[in-house]
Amino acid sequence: MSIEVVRLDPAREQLAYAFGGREPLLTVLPGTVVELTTEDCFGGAVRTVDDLPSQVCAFPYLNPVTGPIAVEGAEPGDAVAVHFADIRPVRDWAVSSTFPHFGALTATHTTAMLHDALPERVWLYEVDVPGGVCRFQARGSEFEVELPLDPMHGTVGVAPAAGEVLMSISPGAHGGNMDTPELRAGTTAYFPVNVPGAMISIGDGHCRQGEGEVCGTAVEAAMSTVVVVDLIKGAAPAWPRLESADHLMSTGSARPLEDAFRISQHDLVGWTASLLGLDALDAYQLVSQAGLAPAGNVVDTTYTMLAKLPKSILGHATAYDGIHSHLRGIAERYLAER
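Since we only have the sequence so far, can you give its structure as a single chain, in the form predicted on its own?
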């Protein structure tokens, strides 16, 4: 069976800065491979250490996303699956920065302090895709080090429910700017369908990112990305879920951070109970002893936490009738034929 492949290369004026409220740039059938390009969170405007975002970026036009992509037949109550087949930086440079009022270790608009906020500063990374590394160069000394590339997308999601429009910098039940390193190639993300077509958008590529995105930005880069999109009827999760080769993951986005933690753990306990036929307290016990809790972001408008369970303890139970393996097979065929 041939693989349906379509391409989406949006012009700059077609980039979106919110989830919801937009007509699709592309409509695809379930099972389609979509090749797409994304711009970095600064819209490509920060290119040197002297390009301070506050001076070269037009606020609030940050964090552009590519899309929406409508999935034919998707209706509220369904789930859409987005499998990341390939994520590849398209430039030989990337950037990161600190902001005076953004990040986990500075004063913000919600964490008011009398002391001065951190200064605005930019770091330029050399990106060596063939070598699989990006190079950190300290601004205050001659120290430098190579860091392995681990490309991922910080922002992925669908249109919110009830006609709501949410800025692309915000995570929530629709997905959005979750900023988790788990959204790398090989991962399948599951989102609830809130409006006809689901309206998937993707952006905010990172060459790599530590858990928490502590300074507020990752190694920000434009990307060439390939996804496989599918539809699961009547299976909408309450919050976005992820699946990799080895783990199931639930997400939660909220403030304070402990509420994001609780949301993700609550969803994973329920998911585990459903997959294994356990009562709630048995599933709670199992997740408590076998689960992990990596941070997504602790800097955005709401914070994101993940609850992560090894698939090895699930035995023969599979999520969503094994759609992750099915989509991974399509991705492998596509990559072999490309």
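Mind sharing the form predicted in complex with a further copy of the same chain? What's above is the form predicted on its own.
Lone chain follows.
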């Protein structure tokens, strides 16, 4: 069977800054491989350490996303699967920065305080894709260190429910700016479909990111990315779920952070119960002993936590009839043939 491959290279004026309320740039059949490009969260406007984001970027034109991509046949109540086949930095540099009143260790517009903003500072990273590293250079001293590349997308999701249109920097039940390093190549993300076609958008590529994205930005980069998109009829999860080679993951995005934790754990307990035929209390117990709970972001309009379960304890059970392996197979064939 041949693989359907389509390409999406949006022009600058086609970039979107929200989830919902947009016409699709592309419509694909389930099972299609989509090669796409994404601009960085600054719209490419921060190119030197002197390009302060608050000066060169204009709210709300931040965090552009590529899409939406409509999936044929997707109806509310279904799930769409987005498998990340490949995520590759486009340039040999990337940037990060602090931003006034944004981040986890600063007063913000929500955690409002009488402090002046922390200084705005930009870091330029050299990106060595063949070498698999990016280079951090301190601004206030001579320190340098290489960090492993671990490319990912901070933002991926679908049109929200209830006709809402949400800024691309907001994570929620529709996905969006979850900012978890788990969204790397090899991972499949599952989203609930809220509108016909689902309307998938992707952006905010990171060469790498720590858990929590503490200062508010990652190693931000334009990306050349390949995803395989699929449809699972009638299987809408309440919140985005992820699957990697080794783990099932539920996400929750909310404030306070314990509510993001609760949402993600509650979803994972229910998912585990249904996969293993357990009652809720037994699944609660099993997740309590076997699960992991890393932070996604603790800086955006809502915070994101993940609940992770090793697939090793699932025995023969597979999520969504093994669609992750199926999509991984397509991705590997595509990559081999490319």
